[in-house]
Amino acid sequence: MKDPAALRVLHENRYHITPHIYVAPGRVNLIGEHTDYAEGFVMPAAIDFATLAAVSPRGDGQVVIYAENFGEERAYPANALPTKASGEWSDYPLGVLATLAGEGYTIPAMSLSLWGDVPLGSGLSSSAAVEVATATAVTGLMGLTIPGPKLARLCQRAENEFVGANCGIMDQFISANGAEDHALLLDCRDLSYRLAPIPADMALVIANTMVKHSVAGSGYTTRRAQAEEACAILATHRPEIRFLRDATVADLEAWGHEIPPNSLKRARHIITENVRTVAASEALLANDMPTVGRLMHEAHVSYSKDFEASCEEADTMVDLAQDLPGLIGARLTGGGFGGCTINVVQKEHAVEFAAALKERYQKATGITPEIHICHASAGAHSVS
């Protein structure tokens, strides 16, 4: 995470006032991929890559937002903020302000400085970290306390309705509600959740493949439509199936012959992934790490073969990790078609694991990956 003291100095030098500092983390999803929009289960952890937000009041009626990562500043009248996205980085904080305004809150004049180290395009949820950091800072300035689940929903709406990205709730939820040294099992139907401890002798090693294939946008849309097609067919036999969350493997065995082959595969991934995700949380609660590792491997195979949202580089990264000392489990994390793998590794082996995986992947692909050793971190909070 970037240094909060450095952001404080940066903000003071720019706006000549001492700000309050807030932090919102990125996330890695341990298991539970493409289950959120089927009202299923996901199990992410907040990580120690984060967006920092410094905020202070202004007396000129302006909202001024500065992004240190881009070296750019934007200014708007607090009482006439943009209502449409511009396709720039400022859409994410502005979307949060627009959503809060739509809820009836009066947006105050402010200076807001943002600075983060969540890698862009890596699948570690840089956009949600910006949104949650903005929301936490702005509501803090306003003297409001909004519960984490509600704050997450507001930030999801900002991305859905203002930015125009059709994301689920997971990224914003874990950024707002994460807990240090814990994963979080989230029920995407009712936003109930429970924490599951990650043992102190485990590290989260995130390996960026450095690729993101162009099929990602259309691939997501197509696969979601295929999953919904399978759900609709199953519902003709069992009307209580509103989402694939409500379906079982037995349903696929009974009526899968009516479902087009690709849609059947997408449904099989989502249905079995829900089962695996709940089982993985129970394994963490029981400190049964071999079971966690097995479920992660099964999840990656399903993601790659049934959901077909992996890619050659990600499969290679997972395969190369399998016999390295200390590995508990490895899988592709995030939206797919590239991005990062998550490796749960015994902490005593984490450094050598990361170095060996980097060397193997570079030799196999010619690509130099970025590999980070992380731990599960707290959700959004103020920094003294």
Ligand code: GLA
The other form holds:
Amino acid sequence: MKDPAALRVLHENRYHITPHIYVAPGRVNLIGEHTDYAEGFVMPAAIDFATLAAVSPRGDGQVVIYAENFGEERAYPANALPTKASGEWSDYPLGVLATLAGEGYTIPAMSLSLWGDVPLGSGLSSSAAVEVATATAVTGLMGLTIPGPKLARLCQRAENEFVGANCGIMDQFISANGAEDHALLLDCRDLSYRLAPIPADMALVIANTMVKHSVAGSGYTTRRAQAEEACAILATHRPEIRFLRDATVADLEAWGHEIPPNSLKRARHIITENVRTVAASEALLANDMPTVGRLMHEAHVSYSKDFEASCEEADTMVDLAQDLPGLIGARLTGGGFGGCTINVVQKEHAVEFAAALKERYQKATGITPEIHICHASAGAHSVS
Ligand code: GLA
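Starting from the form predicted alone above, please write out the structure of the form predicted in complex with this ligand.
Full complex below, order starting with the chain above.
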């Protein structure tokens, strides 16, 4: 799949100069869904799918961006870069450049070639991988060292303010700061984090329902608005509740009757998910995999029933995994309404697990899923 040497050759053939190459991964979220924008906890891992960025300086004052996935090139004057999104793939790298420019950095003339294998629209953060790859490459070219958490925040702002998708910090953060063979528990309030090793005998099996997911879609935005409505009502009683991170199940018991029913359910998901996510990180640190699996299962039920962000196919994929040998835990991962399930599976069973799940899902839905046996990979880095 992604091959830095091939991208180097491609870039050299187009721009006649040897580039520096950087890589930024996609992610899978083990647990902690729709908690990031509520200043809560998430526990993602970076995965093998990634975006590669090749970058080299230019002498003609242009910023030239080439996307191998689309076979398309765009060129702009470095001192007059677009300030508005166009609805095209170029919004993601341009959003990063606009955000850096907004921070006072002068964007140099450059050639930037991008090539990724994170499946698009599958809830594995293809957008964050492009943003973080761009930011790492461009800051590398500029000779800047921006710490991972800050780089992630810049990329989130690119997506919020330039692309116009109202995402939280999780995807950009794990792409910038992931660690090989580890999950990362992130406190989205202060961006402090700790790494938890994924035991060597466990595989991350990612099962794509093939139902398209989009953070820009209305489902994500509606859920977020409902959660924020519930939070605002609770805050009228306890002003210290600034985000749902600050609320408890007891708050819902006391004042839930004032909250519209759907918003109440969204809040219950987020509040209980925060508790489950911290507990899952502790269980992972203690190598207590049965507890990790149970919490993942409870998280899926909450995501499906309270948050109502699953879909029939994802519920089917999770159900069909339950009695397969080697399964520790399965749930829908990412923004919801389609995309992939994450299955933590004992490594020795992973190949048969993947084959059996594929067959069962195909039989149940008529859809051929893509199933990948992954491992937790490193965050963004130079591969030159
Ligand atoms: C998408 C967003 C993230 C996060 C998840 C849901 O991936 O980009 O910020 O909100 O959905 O957990």
